[in-house]
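In the form predicted on its own, a lone chain appears below as structure tokens.
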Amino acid sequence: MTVKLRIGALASGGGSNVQSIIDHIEAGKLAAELVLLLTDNPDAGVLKRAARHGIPFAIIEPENYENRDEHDRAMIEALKAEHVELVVLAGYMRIISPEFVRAFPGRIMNIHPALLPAFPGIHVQAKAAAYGVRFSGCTVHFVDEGMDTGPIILQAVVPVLPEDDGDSLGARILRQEHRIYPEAIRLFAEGRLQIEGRHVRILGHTVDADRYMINPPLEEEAPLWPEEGKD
């Protein structure tokens, strides 16, 4: 019998990344079970997704608690009651407390719509487009006590087009989020992630050192190097 990783998800909005995780589980691509969804928003669209798939959920609203620590303690208790082994932040729009991080050391993941460490925080797709970068993308990382500062697990790169704004760039990034978040969870479930300081080692993984991307592409007729023997 396959042992399934017990996942708890935190989300505040529509929950498309939660849906991607659910889809991978139901397709048999991810040996995991989403045992609990927590949200701080009673109007979050992700609640409808949970209901459709029979996933238990709880609404834990911050205004019902005196401070962030008490709110986070309620979430910690709910997750531990379900024996959650990995916590995934999927569009959760609140900064979790150090106490929450310490409750699940090395067992909290987040998906961020930029290539960290560039553009941490919020509204980063629009910031990247406005800044004029040639590439953006998304990052799955372990969560530490900083904001978007934890060790990086996977990244996907998306070219930035001249006409891009935050919405158009964000839509292309989101498609890659739906691919790499379940993959990072799969690697965790298989015991293939090792945190070594700032680095995450992926056991059994190799990288083609000659692969690269250039945006805009080099003109094909331009020589890569001057001909040998000529100035």
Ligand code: GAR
Contents of the next structure:
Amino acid sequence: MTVKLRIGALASGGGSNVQSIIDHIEAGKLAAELVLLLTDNPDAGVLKRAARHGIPFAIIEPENYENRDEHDRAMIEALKAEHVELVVLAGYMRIISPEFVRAFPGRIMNIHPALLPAFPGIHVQAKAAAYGVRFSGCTVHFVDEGMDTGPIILQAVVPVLPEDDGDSLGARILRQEHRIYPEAIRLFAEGRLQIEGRHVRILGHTVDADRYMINPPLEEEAPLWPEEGKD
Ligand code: GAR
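If the one shown is the form predicted on its own, what is the structure of the form predicted together with the named molecule?
To see the whole picture, the full complex is given below, headed by that same chain.
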């Protein structure tokens, strides 16, 4: 029997990333078990998804605690009680405390809807569209004590179109989020991610260094080398 990675998820909103993780698990593509979902938001759509799939959940509202440290302590306790091995932030819209980060060293991931270190923070899909960048995307990274600063695991790139606003770009990015988050978790579950300072080494991976994207595409691809005998 394969040992399943015990995952705890933190989410504040609709939960489409949590859904994608559940779908990958249910399809047998991810040897993991979502043992606990925590939310800070009693109205979060993600709660319906958890209920539908029989995932245990708890609503831990910050209003019921004196400060962020106390609130995060309650979450740490709940996650530890379930022996969670990996914490995934999936649209969790609060900054977690240093104590939380230290409680799960090298065991917290986040997904961010931009190509970090560009556009950290919130509303970044609209910010990228407004800025005029030609590419944006999403980043899965380990969480450190900074905001969106931890070592990067995977990124997906999408083109930004002239007519894009935050919503259209955000939808394009979200489709890639749903692919790379389960992949990053799978690599973690297989023990293939090694954190070395700012770098995450992925064991058993090679990348074709000659592949590239240009947006907009070159109208006429210039040859890399002048054709022989032409001059
Ligand atoms: C996702 O786009 C995620 O990357 C983003 O919130 C959305 C949640 O969607 N997270 C952040 O902006 C974190 N700073 P979901 O609830 O449908 O997964």
